[in-house]
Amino acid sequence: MKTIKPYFVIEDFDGAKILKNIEKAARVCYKSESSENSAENFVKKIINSGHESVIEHEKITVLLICDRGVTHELVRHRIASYSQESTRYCNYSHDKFGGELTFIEPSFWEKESVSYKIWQKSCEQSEENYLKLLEEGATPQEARAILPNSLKTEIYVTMNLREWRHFFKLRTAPAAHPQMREITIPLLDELRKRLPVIFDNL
């Protein structure tokens, strides 16, 4: 059994190109002319005016490595595309997985706490039983029935920029699940650095 912290990878990101493409689309509405360095200010004005439909023309793709419980909430966002690691087809007893299960550490319990130790023991038992089921001839899609929400998963997520803004408003809020916030707050912070005109006012 292995435990890791959640993390993310932002894929194929070109902030300048994103803003240029948004500007190009938005200027059709006004039939106005652009200049070499006008994209950032123009897009900022567009967002401040509430004309957010034009930022739907651009998207960001992120690879999230998190627990399956987080992804159950994540995929409720309808205007998005998802490709997720499949427990139906992935056989975690195979060498490419190290013959073990990987779990995401809960962010809300200290490692020395009784609660953490109960969680850890439960995951260890799940791994042991999962591997035994495979040895007994169960297929991965059958053996997965005993896998917990803490199982590590990888999921590619693509959303247009307007939907990312909506997503962050919901999923970084104090009422969001602690493990969702554990990954969404750092992701939003990183996107603020890379594309402040789109994400700074969230």
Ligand SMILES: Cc1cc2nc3c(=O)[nH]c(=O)nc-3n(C[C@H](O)[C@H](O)[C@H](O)COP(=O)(O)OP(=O)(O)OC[C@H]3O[C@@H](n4cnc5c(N)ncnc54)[C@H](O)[C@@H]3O)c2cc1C
Given for the second form:
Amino acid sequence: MKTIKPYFVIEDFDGAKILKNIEKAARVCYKSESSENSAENFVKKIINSGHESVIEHEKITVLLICDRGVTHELVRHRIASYSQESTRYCNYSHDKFGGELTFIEPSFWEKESVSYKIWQKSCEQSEENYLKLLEEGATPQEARAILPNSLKTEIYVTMNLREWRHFFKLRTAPAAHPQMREITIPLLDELRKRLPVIFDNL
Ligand SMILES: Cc1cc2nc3c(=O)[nH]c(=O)nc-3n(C[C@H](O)[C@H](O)[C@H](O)COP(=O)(O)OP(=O)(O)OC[C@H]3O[C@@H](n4cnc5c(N)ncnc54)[C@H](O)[C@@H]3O)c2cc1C
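The structure above corresponds to the form predicted alone; please give the structure of the form predicted together with this ligand next.
What follows is the whole complex; the chain from before opens it.
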């Protein structure tokens, strides 16, 4: 059994191109002219005016490595596209997975705490049972019935910029799950650095 921390990878990102394309779309509405460096200020004005539909023309894709509890909540966001590691088809007893299961460490328990040890034992037990079920002839899609929310998963997520803004408003708020916030807060920080005009005013 392996345990890891969650992380993300922002895929194929070109902030200048994103802003240029949004400007192009928005200027169709106003029949105004762009110049070489006009995109950022123009997009800022558009967002401040509440004309957010124009930012739907551009998207960002992120690969998230997190637990299945988090992705269960993530995929409730409907204006998005997802491709997720399948527990129906992946057989974690195979060599490419090292013959073991990977779990995401809970962010809210210290490694020395009793709660963490209970969690760890429970994951070890589920790995042992999963592998035993496969030995007994179960298929991966059957054996997965005993796997916990903490199982590591990978999910490729594409949302348009308006949906990312909506998603961050809900999923970085104090009411969001701590393991969701463990990912969304650093992801939003990174996107703010790369594309401040879109993400700064959340
Ligand atoms: C703190 C928190 C606690 C939650 N607790 C629970 C819970 O206990 N149980 C539970 O089931 N869910 C829960 N949810 C999930 C929540 O109900 C939403 O399903 C989820 O956050 C997706 O967000 P969204 O509905 O805004 O829509 P998205 O799918 O992200 O869509 C974006 C926006 O598009 C519009 N839209 C999309 N689809 C429609 C539609 N069919 N009709 C009209 N407008 C639409 C809405 O304006 C929506 O806000 C929780 C979410 C949060 C953040």
